[in-house]
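Encoded as structure tokens, the following chain is the form predicted on its own, with no partner shown.
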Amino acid sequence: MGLGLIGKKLGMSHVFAADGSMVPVTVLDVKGNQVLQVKSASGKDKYSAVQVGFDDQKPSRVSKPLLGHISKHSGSPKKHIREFRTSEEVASATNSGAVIGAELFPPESWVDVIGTTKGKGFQGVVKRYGFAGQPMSHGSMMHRRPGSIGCRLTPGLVWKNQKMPGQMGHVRRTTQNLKVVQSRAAEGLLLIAGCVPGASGDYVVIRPAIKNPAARIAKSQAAKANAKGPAKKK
């Protein structure tokens, strides 16, 4: 894996490709990604990583103990840090207190962008797992129920990750392979074709695809290619 970003989903908006398409985006507010720590693989912490925080937070808000790992390594306080296990190569040529943002991801890359969904609350089966329902005409007492989840004969027990009412919403989610369509690192935004997990002003995390969709792209292409064979001659 590589290096990452912490953001701020601020909404979706729309621009214009260059065949004048419309396209979605997703518009990040990543500005002020600082790095907090560096690990390496040949120190003490035995794998190599880069901890990130983001969101400037007041050091009276933050624990002793946290304040002084963040003083440690030439940091701010923050509000939100997680760490990115990367290559040996990448935690070496970054330095603790360095300031990065939008211009990790350059447009035409690929990203998975992790969040936490929009909560529905306690929903029932017709919401939360598009069941058709029962009867709704005049007699019919279970309209909008599920009906029945088992059986009182073998094996006499409703069966596991049976569909039923619950809460729904507000998990965790990856939304893997979207496109950078704009990096503005002057603003500290990126622009994400497609949407991504969560409502407006949540937190969100960028990192690389794992997936690399460039890479299968171009080897359908060369596959094509092969397959035409050379071209004959007249």
Contents of the next structure:
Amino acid sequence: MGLGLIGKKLGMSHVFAADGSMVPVTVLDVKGNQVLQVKSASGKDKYSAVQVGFDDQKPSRVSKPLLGHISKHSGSPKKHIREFRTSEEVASATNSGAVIGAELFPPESWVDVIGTTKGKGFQGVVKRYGFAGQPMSHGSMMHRRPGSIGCRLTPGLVWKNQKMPGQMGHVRRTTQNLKVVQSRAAEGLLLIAGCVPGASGDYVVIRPAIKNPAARIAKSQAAKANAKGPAKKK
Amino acid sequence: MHPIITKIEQEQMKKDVPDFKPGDTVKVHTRVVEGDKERIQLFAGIVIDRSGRGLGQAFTVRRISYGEGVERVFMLHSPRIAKIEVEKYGLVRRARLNYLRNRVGKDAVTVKERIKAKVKAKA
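Pass me the form predicted in complex with the partner chain as well; I've looked at the form predicted on its own already.
In what comes next, the whole complex appears, and the chain from above leads the way.
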């Protein structure tokens, strides 16, 4: 488990890769992430973690207890504060008050991005679950309804998790295994291949990919090379 | 669009792109990578469409190759395009010259020429 960042989604764009192919990217603003507390397994917290704050806030808009906590760890008031569970080594190498940023994720590294998806409101089953619905014409008087939701006396109930209309979107989602295309530490920007949950201007959390796709890709390439190797040598 | 994204896109945009419109005849120098070698391939024809804005700008070039109409869409700011040469300026009254697709023979590759004096005066 590694240290992550809090960022703001600025929007999407694209960049041209070295080979001329076009890569869609999401631009994330990660400027001014600050370490607000370091917890250690050997200390009184009994576990190791790093607390990170993002986006400056007026001191008058922050509660007195929080202000006290922040000044204790030589930080400045932030709008968003989040804790990242880290290994003991990472935690002990981090100082509270330190400003961290895009340099944490160099280009070609893999990340997971956590955000809140765009809210779609109360939606029917056609939009929410992709049900086919019923005919629009030919005398059909049933168009976008869910249809049957169960059987009869047996089992005599509607199964749990039956897909029905309801709130769609505005839920926390994690997009895993996204590649960092560019990491601009000076400007505090991360360009990440592909899309991330949420609308432009939303806050997102960026952490190192837990599935470690780099290792998996290396493994599969090694396996391929082994399979091909003898045939090529001849 | 966010000003920072606009800036990122402007960084990548080419600054030496010639001014050309649908109807103009162009030569597009494309970089082709074969193995480890890179060479330049030419694609010459009439521009029949320009689409997109900013970094996403693209244009379509149509030519008749061995009796068969061929169209290629290029990203204007792609690093794969080495150079764009404008051969002739055309005078057309449409933004999309899709009507050229229905033409056969000499008509398919000719567009009325814009008077040079006008082109120069504009430039």
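The structure presented is a predicted model; accordingly, all values stated were derived computationally and were not measured. Positions refer to the first chain, counted from 1. Here, rigid core means the biggest group of C-alpha atoms that superpose within 1.5 Å across both forms.
(message) On a rigid core superposition, would residue 71 pass a 2 Å threshold for CA movement between these two forms?
(response) No, the C-alpha moves less than 2 Å.
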